[in-house]
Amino acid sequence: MKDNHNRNITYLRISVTDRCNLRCVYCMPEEGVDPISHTDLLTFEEIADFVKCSVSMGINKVRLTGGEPLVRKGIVDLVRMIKDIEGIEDLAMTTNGVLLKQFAEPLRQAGLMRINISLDSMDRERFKEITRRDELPAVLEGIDEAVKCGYEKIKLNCVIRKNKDEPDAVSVAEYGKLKGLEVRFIRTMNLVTGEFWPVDGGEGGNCSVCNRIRLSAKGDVLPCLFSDIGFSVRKFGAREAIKMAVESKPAKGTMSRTHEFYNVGG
């Protein structure tokens, strides 16, 4: 499945919820947001059917995101449903890690292969400033539990202001080295102004090789994070929405005034 710029689209990111148990300063207002109503949120059956269709069209890699995916009730069941779909070669999740101690083993048993864990500072007070929650001990316990569970790969995602020489980033890098975990540095982005940069240690933000589409929590297929374009699965059906999203995928991201990181998966 190729877009109009000859990029082979094989990667689907699914936001399973817009809810989160943190309030990171670069992602969500301190007071939180009005959550998507239950009736507007895609059901697990709708998500699984969408994944089946996307796989038949060339998708082979799926990542579950949020908000925070672990706050979605029954998330282990969804992982199992997706893992059972023939053609899925890579099934991953991005999580803030707060609930990971509880979920690491069930998720692994359900078929989750890889996991990315957000970690912006090793200093408890700084972590609390950034996330507005005192959850660093829980995140570190979750990371330890995930390491025990034998995931194929665990990565740490560290949001930086400008570069990875910042004190918080250095502390996360040192921790990652100690634990034998790969660290990705993600410079703070702005959807409204269109400010984004390639991820240090990953392929995100590199438009020339972008191979992804996104499914929002309420069922819009998005060709690009930095774009207002989206096509409703419930309105157009999965196949047509995917087709339109791929055909509309821009050569380069611009900006978005309708999306937020917490509801399109960052």
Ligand code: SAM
Given for the second form:
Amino acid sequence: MKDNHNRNITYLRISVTDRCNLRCVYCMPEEGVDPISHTDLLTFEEIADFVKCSVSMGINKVRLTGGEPLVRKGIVDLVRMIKDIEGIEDLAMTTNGVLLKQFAEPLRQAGLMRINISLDSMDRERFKEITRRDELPAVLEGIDEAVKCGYEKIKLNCVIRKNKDEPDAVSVAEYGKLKGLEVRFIRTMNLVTGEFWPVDGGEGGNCSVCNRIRLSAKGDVLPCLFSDIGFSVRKFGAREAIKMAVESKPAKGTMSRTHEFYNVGG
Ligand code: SAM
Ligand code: SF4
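Alt. form predicted in complex with the ligand, vs. the form predicted on its own above:
The next block holds the full complex; its first chain is the one shown before.
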């Protein structure tokens, strides 16, 4: 699928929930957010049908994200449903890792290939300040479990304020080295002001090579994180919504007042 700027769109990121068990300061308010109602949330059948349609149009890589994907009930079943779709070459997930000890093995068995785990500091107090929850030990146990499960790739996502020399980032870099895991540093972005940067060691934030579309938890297909445009799958049907989203991909992102990282998946 080519967009109007000659970029080949092959990558779909799906936000499976807007709920989360952490409250990272750069992502969610302390009191949480009004969750999407159950009826507005896409069902697994709707998501799987959407993926099937997107694959028939040229998508071959899918990432599940959120909110926190592991708090969506039945997530292992969804992974299995997507893995079974012919044409999926890469199936990955971005998670905060809090529930990974329990889920790493069943997810791998269900066909998940790669995981990115968010980890912003190795200092328990700092982790608590950043995420407003005391879950560093759980995340580290989750990472250890994932390492045992034979994933094709495990990466750590570390959000930084300005640069990789900050003590939190240095601590995560050292931990990554110790565990043999690649670390990607992501500079804090701001959707409202449109401040975003290329992700160090990743493809995100570099508009000229952007090959993605997103599906939000309530079923809007989004051409760009830094744009307010979205096309409802329930209103237009998957094929039309995907077509419109691809056709409206901007050459470059600007800003968004309606999207949040927790509802469109970062
Ligand atoms: N809850 C999961 C997690 O944290 O990994 C998946 C969803 S989260 C929205 C996806 C990624 O977006 C995480 O790596 C997170 O650190 C990143 N993120 C969230 N808010 C951000 C912001 N304001 N700037 C840059 N990255 C952000
Ligand atoms: Fe939750 Fe991920 Fe947002 Fe943190 S970044 S509040 S873990 S969705």
